[in-house]
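Presented as C-alpha cells, the chain that follows is alone, the form predicted on its own.
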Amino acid sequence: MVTQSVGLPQLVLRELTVTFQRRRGGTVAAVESLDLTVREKEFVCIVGPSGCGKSTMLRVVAGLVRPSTGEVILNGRSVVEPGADRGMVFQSYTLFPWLTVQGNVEFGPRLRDVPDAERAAAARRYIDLVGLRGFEQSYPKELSGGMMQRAAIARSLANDPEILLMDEPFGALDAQTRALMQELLLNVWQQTRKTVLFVTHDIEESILLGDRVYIMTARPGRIKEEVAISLPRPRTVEVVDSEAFIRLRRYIHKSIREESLKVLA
C-alpha cells in the first residue's frame, strides 16, 4: 500500500461570493467568502449541509455561474466562462440521446477537430476504462443508469481536461450501484491520476474517494474545515470498516450536524 501524493496547487478559490435575486424582492448569498485549493493529481470532496452552496461553488468553478465578487484561478489563469479545460459530471445523466456511447465520448475531441483515428482511439481506450466495451454502438436509451454515468465519466476524460468537477454523480443511483461505481472511479482516478474535485452529501464516499474532504458551513456556504484523509491508497470499499475510516466519518458527521443544527434553528 501507498500514500498518496499530490503537486502543486492547481485551482485556487479567493473570497468566492455568489448572491441571487429573489422573485420577491432583495438577494440571497448561496456562497460567501469562500476559499479552498486542490492541488495536481489531488482528489478532494465537498460536503456540508443541504442548501449549503456546494452546487453553486462546482458551477463557478465550471464557469457556469458568475460569481458576484472573489475569483477562481485554474492553473494561473481567471475562469471566466466553460472551457474544455474542466470536465463537468452532473448527477443527471447528461448524454446525448442521438449519438450512440462512442459518439458521445468522442463529442468533445470533435468540438476541437482531433483528427478522426485519433478521437476514435480515444474514445475507445476510456470505453474500455470504465468498462463499457461492448456497448459502443449503444444508445443511452438502452443502458442502465450506472451503464450512462460511466459513459458520461468517459466523455469527460475523452477531453483531456486539467481537472474533473463531478456534482454528486452517483446520486441518482441505487446504493449497490452506487457502491460499484465508487470502485470504479477509484480505479479510473488511480490510472488518470486526474485532479478532482468531488461534490457529495454522502460522508463515506468522501472518506472512500477523497485525499482532503473541506466541510462547508451552512448558507451562506463558507469552509468550515479541511479534514485530511490519511488512509493509504490504493482503496478498496474494505477500508469503510476499519476504525480510522469509522472515526473520521464520526467527526465529519458530527460537524455537518451541527450546521444543519443551526439551519433548523
Contents of the next structure:
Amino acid sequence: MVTQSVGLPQLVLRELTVTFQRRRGGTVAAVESLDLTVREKEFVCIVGPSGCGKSTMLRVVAGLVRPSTGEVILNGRSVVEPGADRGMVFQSYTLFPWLTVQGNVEFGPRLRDVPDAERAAAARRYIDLVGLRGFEQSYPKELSGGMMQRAAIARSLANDPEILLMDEPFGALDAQTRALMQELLLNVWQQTRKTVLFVTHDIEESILLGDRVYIMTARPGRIKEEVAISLPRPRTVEVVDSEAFIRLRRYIHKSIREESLKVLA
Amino acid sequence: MKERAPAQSAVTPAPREGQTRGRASFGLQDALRPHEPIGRSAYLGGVSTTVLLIMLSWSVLTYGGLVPQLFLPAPTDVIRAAAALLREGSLQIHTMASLTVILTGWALAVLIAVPLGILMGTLKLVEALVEPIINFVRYLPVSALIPLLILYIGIGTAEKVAVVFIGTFFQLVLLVSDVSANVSKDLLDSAYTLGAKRRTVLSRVLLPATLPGVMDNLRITMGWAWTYLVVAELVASDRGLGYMILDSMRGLFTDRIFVGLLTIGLLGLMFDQIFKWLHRTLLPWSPRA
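For comparison with the form predicted on its own, provide the form predicted together with the partner chain.
Everything in the complex follows now, all chains and molecules, and the chain you saw is the first one.
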C-alpha cells in the first residue's frame, strides 16, 4: 500500500541564503542558496552533518530568522514573520511551565479567541492523540521528557497549522523513549496527515519517518541530494530491519560522511 | 506508553558506592554521600542537634561562670530582659518601627525594580540606558550614603526608608534583569510560532516565566534589607531594633542587646518562611516550589 500522495507544492524555499554577522566583523553563511519543496501532506526530513545550518533553515521557515536573500513561500504567500500557520516543535522543552498540559495545548486556540467548548474539544482530541489522557491537569514539571515532547506536539497540532516544523524534537530523549516517540509520531501523522518538515541528524529516524529525505552539505548548508523513501505506509518500527531500509541507511550514511569529512579536512 | 522511571522494586539490594537507595532507612554511610537526600526525621534530627549544641554551650559558658555576664548573659537573663522589654512595651514599639521602615523601603524598591529589571533584561535599549548608572551605584555601600541622606532628609523614618530603598533597589534591578535575560529563547519562540505577537509574548510568556526567579530574589533582598536597616538605625535614630541595641550598649545591658539580636534573627527567619510559603502557594508549578 504505497501512499505516494503527491500533492501540490505547499512550501517552497527558493535560493535561501542566511548569513550572520561575526562579532569581530565579517559575515559567515549558515545556509547558502538552498532550494527545497515540500508538497501537501508530505513528510519531508532534512539530515546533515552537525552545524550544517538545518536548524537555521527551519527557523527561517518559522519566520523566526530573516533570510539574507531568497524567500520562503507557504501556499503562495511569502513568509515574513512567525505565524500560527506554521507550528513548530523544538528540541528543548518549551512547554509553558505555569500552564497545565491542557493549558499549554489550548494556548494557541486561546490566542485566536476560539470559543471555550470548541477549544476544550480540540485540546481533548489532541491530548488523546498523543496518549496523554489523564495528564490534562499536570504541570510540565510533573512530566517526563517524552511526555513533555508529546504535549508540545499536541500544542502545535491544536492550532491546526498548515505545516508542522520539527527541529530534532526527540534529540534530547534517551534511545528507548525516542523509538517510542517515533512510533507515536508515525501514528499521529497517519491520522492527521499534516505536512511535516522534520530536521534531524539521526539517519534512521529520517528514513523511518520521511517520504523524502534531503541531505544537506556541510556549512554553508545547501541541498546536496534528495532521496525518495518508498517504504510502504503505514510504517512501524519493524521496517528498520528490512533490506530496503538498510540499503537506504547505508547510502545516506555514506553521503553524509563525505560531507562531515570535508569539514574535518 | 510508560517512560517514567519504574517504581522502586520490592527487593532493594544494598546500595554500592555511588548508588542511590530509594528507601527511607539509611545509615551514616548513606548520609555522607554527596547530594544524597536524607529522610525527614534525619533532617530534623540534624536541626535539633545544632540547636541543642548551641543551647548547651551557651548554658555551660554562662551558668558555669566561664564568661562574665557583661559579655554573655545567661539564657534566663535574656528571657527576663525580653519579658521586661515587653512589659515596658518598648520591644513592640521598636519592632514595629523597624518593620514599618523595612516593609515600606523594600516594597517601594520592589515596585520599581521588578518592572525595570524585567525590561532591562528583555530590551537591549533599556539595558544600555540603565545599566551604567546601576552598576556604578551598586558598588557604593549604602552605609557610605547615610551621612548624605541624613543631611538631605534628617534622621527620621524617611531617611531609613531611603537607606533600605537604595540598598535594595539597585541590587534587585540587576538580579531581576538577569532572571528575565535568562528566560529561554525557545520558550518565547514557541509562543511566536503559536501565533502570539510581541506584546502577548511579553505579558503572557516572558512575565510568568520570570516569576519563580523574581520570587527568589524578593526573598534574598528582604534579607539584605535588614542589614541596611540596622546599619541606618545604629548610625542615627531614636527608635527601631538597631537603636534598641545601641541604646542597650550604652547602659551595658548586654541581655537587652541579645534580645534585639534574637528578635532580628527570628523576624528574618519568619520572613524567609513566609516567602517560601508564598512561592509554594502562588507558584505551585514552579520547579522550585
